[in-house]
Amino acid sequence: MSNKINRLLLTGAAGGLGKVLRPRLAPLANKLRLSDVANLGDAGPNEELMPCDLGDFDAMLTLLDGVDSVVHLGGMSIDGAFEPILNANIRGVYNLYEAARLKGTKRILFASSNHVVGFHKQSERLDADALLRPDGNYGISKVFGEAASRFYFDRYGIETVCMRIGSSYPKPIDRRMMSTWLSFDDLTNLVTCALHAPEVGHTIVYGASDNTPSWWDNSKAAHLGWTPKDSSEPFRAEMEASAVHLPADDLAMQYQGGGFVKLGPFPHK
């Protein structure tokens, strides 16, 4: 890929990691292209405003028109009834797929989650060929949004990274972040290796910074040339200090999950 990308699609930029990466992502591309369904402000210098429900497949498809690459972050971040899910993270990300098929994007940035592999216990560490074990809706969908991209890379050559994210905040709060904290900067590297190496087929990468104790291995995404600097330990003191400690039986103690392997079940809508 060209060091510049022409046009370069972020979903789901209105979002919290949206908001983090709108100004990150503006100087990698001639033209960044915003969507979502909540407010977006107003157009910088080099943006394109256009705000779309993923379940839309016509708007879909209007969205993907001339885009180069897309970093999708659109979709429900949290656990709950399906409907919901279904629409944003399901039918959703069927959408963006088929539309790139059909608009030719070469390559797509789909921020899966750690949640995919939930239900292992956090005494494991995984790799990208661990057994898919979600922990809830959200998910499932995040399962399904790999299947996806999976198929439309053997099918069509469709290039996806598959960004297990952890948990991208300014800083952990609690035990388990200790091992999932993704920082910002960590995060933008990411992206930017990924969207920049020559080739990434279809790559599962865990998103999370240089923690200790690790629960993932990234060795089969090492071609992306990422290697995370920041780390949760500065933290280590002012999580101990603050947060509320479960015992040790808690599930949300025992699964990597953490606390979406206790939730719902949840009312269909």
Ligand code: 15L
Contents of the next structure:
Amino acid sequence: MSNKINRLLLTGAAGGLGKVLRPRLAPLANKLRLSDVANLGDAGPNEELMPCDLGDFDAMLTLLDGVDSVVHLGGMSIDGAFEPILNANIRGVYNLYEAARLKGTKRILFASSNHVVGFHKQSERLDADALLRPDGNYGISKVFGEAASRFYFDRYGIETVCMRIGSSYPKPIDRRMMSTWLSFDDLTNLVTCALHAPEVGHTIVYGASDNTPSWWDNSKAAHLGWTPKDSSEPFRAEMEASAVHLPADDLAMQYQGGGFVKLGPFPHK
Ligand code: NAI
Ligand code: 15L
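Return the form predicted in complex with this ligand of this protein as a structure block, the form predicted alone having already been given.
Expanding to the full complex; the earlier chain stays at the top.
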């Protein structure tokens, strides 16, 4: 029996991680539906392109039609003015879950962020129950997403895996990223495990490779069956030689959110 998902929706498909995951998710589903406000290019053999603004409820209702599971990457991915974050990350997440409820979608993988806990010190080790300490408008919007997904599981049984992604890039480029780096292969395996695990309920998982030092304890997400295989360590010498090193008392060196803790205040729009 095939465990292929019938229709899988990938939002934010034109973004950095969306482009990485697009070809890697295609084999997991009979139909991969791709959405973004930015250009998605041409549809591949089992792809459906449905451009849409996350802030547009009617469009989101159409987008979720016939969708079994969602990998939700779409939205503002850095800190900034409140209005764009409100539209894409707060209204967008509400629209996603309301549309999922109305259309019967069963599972959502929500791209949360380490910035929901950015104001914890780098000396701390956090698990899924850590106090939420967002480090800006962006982190606050991801806290909203985690809370909304919790509500939609408790009230309506829509399962969610909140992936508190660290820094998912080709390689770590500063000392902080030696702890926060998530390789693209480990990201792909995390998404695959979170889609395939028999039951996920409402799970919080930190998205980092098997790095040293490690700030995050994923023991409460063991049921996902995900074990990261890569490590930032092989990049250490290259990173030390090329990175701009900040003094140890710089706030970006003290807090898990790095430079995000120093940003703002931002204009309203
Ligand atoms: P990205 O900024 O490259 O991609 C986000 C995509 O969302 C873009 O293609 C953008 O056009 C789309 N988008 C923005 N506003 C939209 C709207 N109103 N309606 C529809 N689409 C909209 O970000 P990236 O790096 O690919 O990250 C993907 C997700 O993972 C984001 O939600 C981000 O917050 C999260 N994340 C990423 C991390 C990383 O290291 N790359 C770390 C932590 C979280
Ligand atoms: C994030 O949440 C951002 O989306 C990404 O651009 C990086 O800045 C990352 O966190 C990080 O903390 O390195």
